[in-house]
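To begin, one chain is listed below as structure tokens, in the form predicted on its own.
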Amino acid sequence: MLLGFKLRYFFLSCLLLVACSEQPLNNPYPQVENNEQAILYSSFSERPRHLDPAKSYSSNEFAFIGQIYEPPFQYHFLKRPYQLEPLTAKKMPEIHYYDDKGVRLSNKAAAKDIAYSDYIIQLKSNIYFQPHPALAKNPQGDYLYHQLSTPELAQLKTLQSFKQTGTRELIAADYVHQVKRLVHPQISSPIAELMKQTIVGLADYAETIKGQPRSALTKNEILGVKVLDKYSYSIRIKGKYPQFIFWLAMPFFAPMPWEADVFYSQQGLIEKNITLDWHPLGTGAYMLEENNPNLQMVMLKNPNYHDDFYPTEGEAGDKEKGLLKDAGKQLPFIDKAIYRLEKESIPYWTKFLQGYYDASGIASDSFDQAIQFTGDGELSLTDNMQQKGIQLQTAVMSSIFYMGFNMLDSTVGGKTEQARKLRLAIALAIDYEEYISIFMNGRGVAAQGAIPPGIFGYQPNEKGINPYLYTWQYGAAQRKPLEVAQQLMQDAGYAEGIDQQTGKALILYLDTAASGPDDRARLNWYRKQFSKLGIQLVIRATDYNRFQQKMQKGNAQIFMWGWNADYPDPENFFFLLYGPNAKAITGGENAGNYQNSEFDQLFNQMSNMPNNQQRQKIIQRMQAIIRHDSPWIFGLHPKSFSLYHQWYQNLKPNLMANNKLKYLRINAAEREQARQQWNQAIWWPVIALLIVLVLLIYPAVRSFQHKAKKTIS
């Protein structure tokens, strides 16, 4: 009887243990996190390579360093069009103009008369760096960890191994130090060459510090960058460059204490991977507590964060959407942000639906589960998503993906009417509306020019269409019929794809770095588009490095490229077509090597203007020129689709701001309730299985006990 009693007791215990569990069994987080703290749960799919603000130039890196580092200016969270406002600065910069003799000019001076522009920036006081061992001092005021001995280094494993941390106030010298770091050869900032051409004296400073360690950056000064007093500094740039203010809102110009370079330059720490690229040091709302890219990255609220408040105004409709409920409240709202490594989209999607992630994009294989088309062709959430209270936000990205022609090529390039009509015919034949529908689930907008929506100069509706490719009918842009493209081919001397001069089929070459399995269907689609005109398209796929080399030498014929806005200004897109930026000639970003003297003249004029009606007219003329010349097939502007659970609040698309986390709010109690509701275990199959097991095992046990009794007797 003892064995039978133990079996019954075991099964009863299992049932009681299951029944008493308070947390869903599928909860992926440790028990210590299952409270009602304001914790954000998100993910990353690829390790950020650089967390040093002088090096980082990638969106997946900005997702972290944008919360940690603070440039002097930021984008207003709610206002549109995008507006800059002070962050650590007291006010927007004073800008003074000077001629080549050093005489100060009026603010209305012509750009041609301006030799230098001085940006004078005044900082707020009482802003402190996050706690960090690089700033730790002993009672005598000496830094504790700037000259670590071999025995001390042997005891260190991570940044958390240091027993003491310190802080100090942010001062103007920290911003000046960061500008110096941009041109240090050990750092290799991606904007070093651009800033050498922009900031007075920076190129000479770069020559001076060659061969010197990072810890020696403070020994030399930059002619055009000066500390004026404890809380003020100035940056002198060449000529007039209004877009420079946008750079001052990017992490490249965030402050860096000199102590960080001295601390992180110690070879013993570098060997242990304790570097600035791994462990940031800033004044922002958050600090990086854990950097384990094989598992998770964790950011904590900075205990030293300065006064910073949620906006008290936005644009029309924000109040009605609940985006001003927190107006004037101290930031940040979220205490902790946990980013877990998720390489596959399906596990992430499943956890999102279970409430274990707070937001999600929509992968192609999950699109139909999340999005449905209404009767009039509009997109909406499926019933299942709506029942869960999930919110959908869409935004056309400040980006463009285009197909470019190498204007140095003898067939598709040049200024002849033959080549221009050939380019236009191809542009008309490639149906990007179809591409968006097939490969992007409708998540994109066919581009009508070089400027995306949301950037000054973009014109919607009929005013903004490309008249060479589209007509405006029934309130929408309609692509012209293929017959128009075929007529252009005939006019260009390539009727039905046959070169009239040689009598041979026209063969064109598309160079691309896209060669994976997922790219094959897209590339085949492009072949079919060219074949509409009788053109044979040869795909020359290669690795990215080889592709880059071909582009730099001007050896590609047709290529695919893309650009994400660095800042919300048309100059940031038109410079991709500016003649002096030709990649094969000057190494610039004009990948197609396009040259048009009128366009270049208008570019120089437009670049130095404020956003007004005159600038708008110039922009429209520039759009008309490139639509006529067709150096690009303008392609598409991608459209982001983001899903958010109802407990995730203060959500508004902001494509320019890098520091959005501090504005967001999590209702942790509502999330915990939803997790409990959505992850109820279904126990009856388990119970039924246990009963079946008992019924199967119990007779055998009774038989064994009966035989044992007989043996004993």
Contents of the next structure:
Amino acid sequence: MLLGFKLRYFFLSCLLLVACSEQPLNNPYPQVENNEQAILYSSFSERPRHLDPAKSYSSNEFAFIGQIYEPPFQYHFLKRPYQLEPLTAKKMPEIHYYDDKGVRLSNKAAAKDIAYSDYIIQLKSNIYFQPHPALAKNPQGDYLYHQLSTPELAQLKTLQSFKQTGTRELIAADYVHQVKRLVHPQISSPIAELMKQTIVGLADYAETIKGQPRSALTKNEILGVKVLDKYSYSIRIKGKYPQFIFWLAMPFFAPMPWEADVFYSQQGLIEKNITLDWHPLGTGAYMLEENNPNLQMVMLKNPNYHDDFYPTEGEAGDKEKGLLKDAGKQLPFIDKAIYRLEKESIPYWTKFLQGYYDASGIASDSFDQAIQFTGDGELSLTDNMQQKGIQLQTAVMSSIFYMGFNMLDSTVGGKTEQARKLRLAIALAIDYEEYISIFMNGRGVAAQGAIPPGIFGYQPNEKGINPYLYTWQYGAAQRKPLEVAQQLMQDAGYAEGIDQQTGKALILYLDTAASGPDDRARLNWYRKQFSKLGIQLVIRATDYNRFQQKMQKGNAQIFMWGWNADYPDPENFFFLLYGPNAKAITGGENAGNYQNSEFDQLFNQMSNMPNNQQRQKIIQRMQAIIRHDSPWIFGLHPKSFSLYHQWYQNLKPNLMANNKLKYLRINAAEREQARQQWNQAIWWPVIALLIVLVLLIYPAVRSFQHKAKKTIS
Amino acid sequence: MFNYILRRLLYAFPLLFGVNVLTFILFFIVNSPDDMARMHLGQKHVTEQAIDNWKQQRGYHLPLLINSEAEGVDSIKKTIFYQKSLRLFVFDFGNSDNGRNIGEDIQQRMWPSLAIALPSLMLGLILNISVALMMVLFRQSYLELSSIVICIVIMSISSLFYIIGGQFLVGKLLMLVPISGYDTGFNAVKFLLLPVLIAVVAGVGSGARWYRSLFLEEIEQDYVRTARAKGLTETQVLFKHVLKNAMIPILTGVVVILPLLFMGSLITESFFSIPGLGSYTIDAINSQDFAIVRAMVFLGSVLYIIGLILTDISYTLVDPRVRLN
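Switch from the form predicted on its own to the form predicted together with the partner chain and give that structure.
So here's everything in the complex, that chain up top.
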């Protein structure tokens, strides 16, 4: 009886606790996190592999290290086309050109005369690193944790176990140290080989440092990278390479204090997974407070962050959109950013709708819930989304997904008119508008050339269409009818897909890394597109590694690939078609092994030019050449759809900047109110279920009791 | 008994060696060291030199099983298999191909796996036995018939449906618990309620039917008839005699899976974003991290062998007639 009373009391207490709780029951965050600070809630689906700026080279990693590490330059948050501006640098770099005898040339010197270019970078003073134990010193000025003893190491579990932290001012030597790190064999930087070919003396330095520990990085110098004084340094590169400035805006060229390498090289720390690849050390607006990618990653505002202000000017229309409300205000606005692990899209989407994430993409499963097509074919948010005050932002990505022809192949490759017409016919038959509609919910734009929108050289509207495949009608590009493709097939000697010389059906082979069950429908669609011309398409699906090997050896006939811009310059797309980069010949990125001497010559000319009318002309000529030769079926540029809650402000798509977090603003009070309103627990179905269960069991229990009490009569 | 356990442990060595060789061969049939390097180096600017450097740094430049260029013992020692596998036998898992200490990762990630697996097992056991006993108690009534039908329906539905359906109903529509996620300490409870509930409900169909058949087998025994003849009530017969005797297969079935609880659940952890060992293994397979795959397969084999030994021991504990020799 007493036990029964206690149990009832316990359950009543639990119910009261639940009823009195201020927080919704489904709130995944602790109470302390709410309403006190401006916290951003976001997620990641795959843990970042690297947080070392020398190693990291993917967008999910840049999302973190872009906030922590500061290269000397950054992209302007609001201005378009994309513009670089100084970040830790005082001004844009001074660039000096020299001939092969070391004589300085004028800034207008021809590219062929330039043997070296010096980039001289001056830094701002009074920039300090985040608080970190690697920089902690004792009163005598010695580093506290650079030579930890075994008993000291035994007591440490995480980076937070260190009692003291320190900081110091950012100096030019930190940038030079990072350049050295790019070629250290233990670090395996993805751009090591590229930079060895670019920076003077880096290849020799790599040989010198081979087999030596990271702590030895400070003992040797690179011929072409020099500290000029405390706040300035220079990088000498081979020839003229104007795109090098874009590399200087990437985390690869962010500063790294030598102390970090010495501190993290201690074996005892490595064994406890306390490494630089896991615990960054930067000067950026944020520092990584918690790195548990199995659960969450937390970034806090860097208390030592230098003066940095929200831009005071943007492009036309930014003011009207409220993007300049914070003009001139000290950055950053958000105190803390919490990134939670979310592997599946359904829970992520649900939490976004419940207000527990501030932004979300749109997975295919949720597309119909979020987006509707209006009568005139325009996209808009559904009523449900609009009622919640959710905003939609779309942006065409600086990427291209294309289908390439191996130009070394005897059927589809080569410079013959027959092969060219065959390629054009296929390009015309593959209806990418249909593909975008069926497989991407309209989230893409059919490509007219190699350059995506937003990159210098891209031409919209009628001027920018591919005249071999499209005509301009009713204010839009219209794909030419299939009859044109069939005529091209006939001209090429493959009328109705039959090789006129052999009398056999034309069979072509598509190599792809898309081999999952989800890809089957897409691949069938491709088969159907080819069959419009009577061509039998054989799909050779394999994994990405095998696919790369095939491409390396030039064994593929037709293939599908893509490219995401490293930087906003047409050179970063045209180099995929530049002859000397042929993959099967030199191992470069020209996967189709396309060769055209005029294109190559124009590429060399265009690469070394500033963005002006003349460059625009050359780019258009280059586009015309590849449209004519058709080494690629240009495919599509994907379009990103992002949803944001109304309390998330200062949002503008910027596909180049990695350090956007510092500009964003959160209205925490508004979010808290919405969460309370949207997440009222519903109890009645649980109670109803319990009643049903009792009603089901009760008659049986009564009958059993009756049976048990019965005596033999 | 000591000799028996020692003998079983010695048998384990060739078994583990075999598992190791098999894992090694299967892994490298599918992935070459070049593939692994490409996967880790990303998609852009990957040169042959970069691939060679990566392999050299991690010891994947050596031949796989036999080094024909080396002489004597070195032809075995200077191979990837020897360098990467020998230390496993002293439970030194080494570093993952990303450079992280695997032992540390396993220690950290086994707790979330256990936090789901243990309550799911215990609550599942209690519920399954209770339902089975109820079915036996009310046998030949509408309650037994409807319970069997419900059990079969529950068994017939994919576990993925329970996960997605549970998240939709409890997390999204009723808003009673967070739909996914995890936290440390006491805060983890609210995240565990739903996955544990789903695991228990999804398992009740097969579990209850299995235990029911055990109880029905016992209930036909002579000692049960004797107990009834003594005047014991049906509940006394069931709880004091039938349950006790049916515990032998129940206990042995549970003991064998106890060590494997550490390994976590692949699907549940992935859907609920729980950072356990199940998702650790899946991630390693996806990223072609041989070091982790090898360590997890080895650990799984060791735990399974321990489970089997514990099962044998538990036989002797619950049934004194059984002797280990």
